[in-house]
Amino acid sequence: MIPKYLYKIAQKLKDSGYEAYLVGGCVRDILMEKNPQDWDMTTDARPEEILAVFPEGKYENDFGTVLLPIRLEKKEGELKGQLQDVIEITTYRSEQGYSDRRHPDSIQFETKLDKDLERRDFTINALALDLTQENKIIDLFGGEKDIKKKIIRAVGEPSDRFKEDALRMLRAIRLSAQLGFKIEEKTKRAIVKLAGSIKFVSKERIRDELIKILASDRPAEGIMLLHDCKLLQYIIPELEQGVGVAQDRHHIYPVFKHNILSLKHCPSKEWPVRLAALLHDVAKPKTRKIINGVATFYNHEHLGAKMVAKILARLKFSAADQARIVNLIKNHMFYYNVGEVSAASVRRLIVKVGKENLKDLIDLRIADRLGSGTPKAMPYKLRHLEYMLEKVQNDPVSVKMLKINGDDIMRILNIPPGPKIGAILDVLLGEVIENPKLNVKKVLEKRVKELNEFDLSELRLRAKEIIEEKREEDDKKIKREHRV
């Protein structure tokens, strides 16, 4: 499990008369036989001596980190030189200050390991392994035995640990998630009381570890500790004003729990759409009105997707993260019944969310049914759907995929290009999306001729009736069949 090669670097430290350690997270992996995906070393040299033990590392920070390269054994079939790792060597340290509630004001190299240990945010990282004494474990603070009962605790006292670095807080419902740890009595106290520090955080930061609480095998759990420890209202507010709020018929929830629900029962192990069934209801609360006795949400995907919008731009999300969760919660709402709805219409489904996003939003209307207490996750007509979308997936749903092009249109007519040539490529798009059969070269060439007679507005206007019509038509389906 531990590379031969950092047994090598340990002891090369040790032959130049220095000591030293994995540490951290790496050495919790390893007491609990996972592969760890990062390997930490810690020594009682000083940056400079690293340095003069292994020339070909780097020290470019203020941390006593030196990075070392490290060249890997080629594997069969692989390219040469493509192999290559990094070994963060650090030297013994100890902080002092934290008035930002983030990073050190000071930094103090150590000579003792116990001086490094104690400055680490849980027992269960707060771990050393010696590599040149048979792999002793040195634990100062209990983390074995913590990690036998599976539980995460500060080391010594959590609210100093929690001011020193605010993160940490976040950190410590993360592995949570990703271990199926408890976090202590005490340590979760501290984190309720302090809290509100979370603003001192980065959004960037605070958007990593929510994206690893995502990820992670238990993304629900995870988000239900930041609500019970006070943090999600510091992270997504929007998301709490779900909470006590009643639906009817489809559902027997609240909106928060059916929300937290649907992200558990979400089918994708992806975390966008995980993201996407946490929030695709979140605007449940802003349009909820009682018509006829009965709680109706008319809108509530659109309002929604503008307000997730916001949430993720807030957080740092990448714009092609943000395109993609936000396409599926203004579509979550699909209407499919199967008898009433056309090949035609699946066309401009995909049209409308994209070929590469409808397995997202399969999943995502799986995650709502469970996450509203249905006991079918996959009824027959999403099944047919499936099928209808595997029949129509070569068809035209793109002006790419007609048969003809501007190019084509401007020899037939004879023009230059200009803002005409698209829209009558918008018409036949929108023709073949109804009708596959006049995807013909020919076909398509005399209806440019005939489409030239119209200017640009009433081509415009054409364009639209053909698509916006027919999806008007089916929002208003949805909100027949869901009252939303």
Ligand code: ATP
The other form holds:
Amino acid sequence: MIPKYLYKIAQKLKDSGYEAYLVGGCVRDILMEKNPQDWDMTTDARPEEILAVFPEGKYENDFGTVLLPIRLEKKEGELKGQLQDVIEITTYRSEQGYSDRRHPDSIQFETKLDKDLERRDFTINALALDLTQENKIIDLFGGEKDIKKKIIRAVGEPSDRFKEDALRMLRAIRLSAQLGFKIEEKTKRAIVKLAGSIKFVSKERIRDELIKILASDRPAEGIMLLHDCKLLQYIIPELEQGVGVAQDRHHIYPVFKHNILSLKHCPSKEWPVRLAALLHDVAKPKTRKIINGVATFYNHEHLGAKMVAKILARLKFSAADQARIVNLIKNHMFYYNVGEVSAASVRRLIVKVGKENLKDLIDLRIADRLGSGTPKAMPYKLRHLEYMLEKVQNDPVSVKMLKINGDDIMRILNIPPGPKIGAILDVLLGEVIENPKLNVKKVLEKRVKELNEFDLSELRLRAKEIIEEKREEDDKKIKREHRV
Ligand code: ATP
Ligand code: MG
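With the form predicted on its own already on screen, would you show the form predicted together with ligand ATP?
In what comes next, the whole complex appears, and the chain from above leads the way.
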């Protein structure tokens, strides 16, 4: 499982008079028989000495690390030398002073492996493996035993280690979600005590760890652990407003628990869809109203979309990720009922949500249902929706699919480019969505002349009426029926 080139690199350092070990997460993964994400090697050789042994290496001054490009051995059916990768070789080091509670003020090169292992965060990450001595493991802190017992334990005094670098609190929870390990009691207590120091960690790093938790095999456990460790209130406090907020009808769980269970049951492996599942009902506490003795949450999807846009911007998610997740939240209440919803309505749903997001939206609906604790006969409904989507898939749902384009309109009406052309196309699309049989060049040409009688604002209003408002009418049905 350990690639041959790593043995060669370690042996070459050794032959040049230095020590060399695999170290950190990759050793942990090897002992767990998992494939490491990346390979880290540590040595007593100084960066310039490493470079003297490997002139092809590159010195990364910021991190004091030498990046060594490697050519992976030829695999069956692959071109030779096609795969390129790097391994990081780092000189033994210790770290001093953490005045910003996140980074050491200075680092110092060391000559002993022990010093390098001491600075690492958890016992399971503080193991070294000697490739030149039959893969002997150097384990100064009981990391091997902790791997067997599935425990995440800080190296040394947990409070001290989290005071040095607050990011380690998130790393503990992320590793727990990824590996299925428990955080040892004393380590966990230190996180609870120091949770507030998460403010010293940049939003970008918090976001990255959150993404790893969501993408792990235990995303819901990871978020619950953030909650139990008192960290969630600093990351997404809006979620915690749902704790204990009771719901009626289709739900047996309060809002917070329902959000967590939706994440747990989300069929998608993609973290943005999972994050949408976690956040989809985030506005319920704010929209809750008792009407005739029943809890209602009118418009929680729209307020939710706004709240989620703020949450994601605050956590520095990319614009594309923000748009994708907000779109899912805004549309998660879409109405679909077999026999009741027309093909035109399904086409309008496609226009509103975007073809590429439909699968995610259905996954979100499944997550929502399974997370409600009272799963109804949804699978049939959703299979039917999938069938309908298939059925209308070749129908026109975008201006591009119309049998007429902007140039045609300019020619027919003898007008220059301008906003009116787009507005006419939008009205035509709305009409064709209602009735795809109208998507015939001759018919559209005639209709263009009729529509030319209207001015721009009338055309825009008309387009809005046929696409957006009709879809909203469709969705209002669910509110009548389900009082949400
Ligand atoms: P992954 O599977 O995500 O690569 P990892 O444990 O290997 O997990 P890396 O970020 O690759 O994490 O870091 C490599 C090693 O460096 C860790 O195993 C740990 O020994 C050490 N390390 C990383 N970040 C910290 C930190 N904030 N504090 C102390 N040690 C750290
Ligand atoms: Mg790693």
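Think of the rigid core as the biggest set of C-alphas that the two forms share within 1.5 Å after superposition. Please read all numbers here as calculations on a predicted model, not as lab measurements. Numbering follows the first chain given and starts at 1.
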item	value
Post core alignment: residue 64 C-alpha displaced by 2 Å or more between the two forms	yes
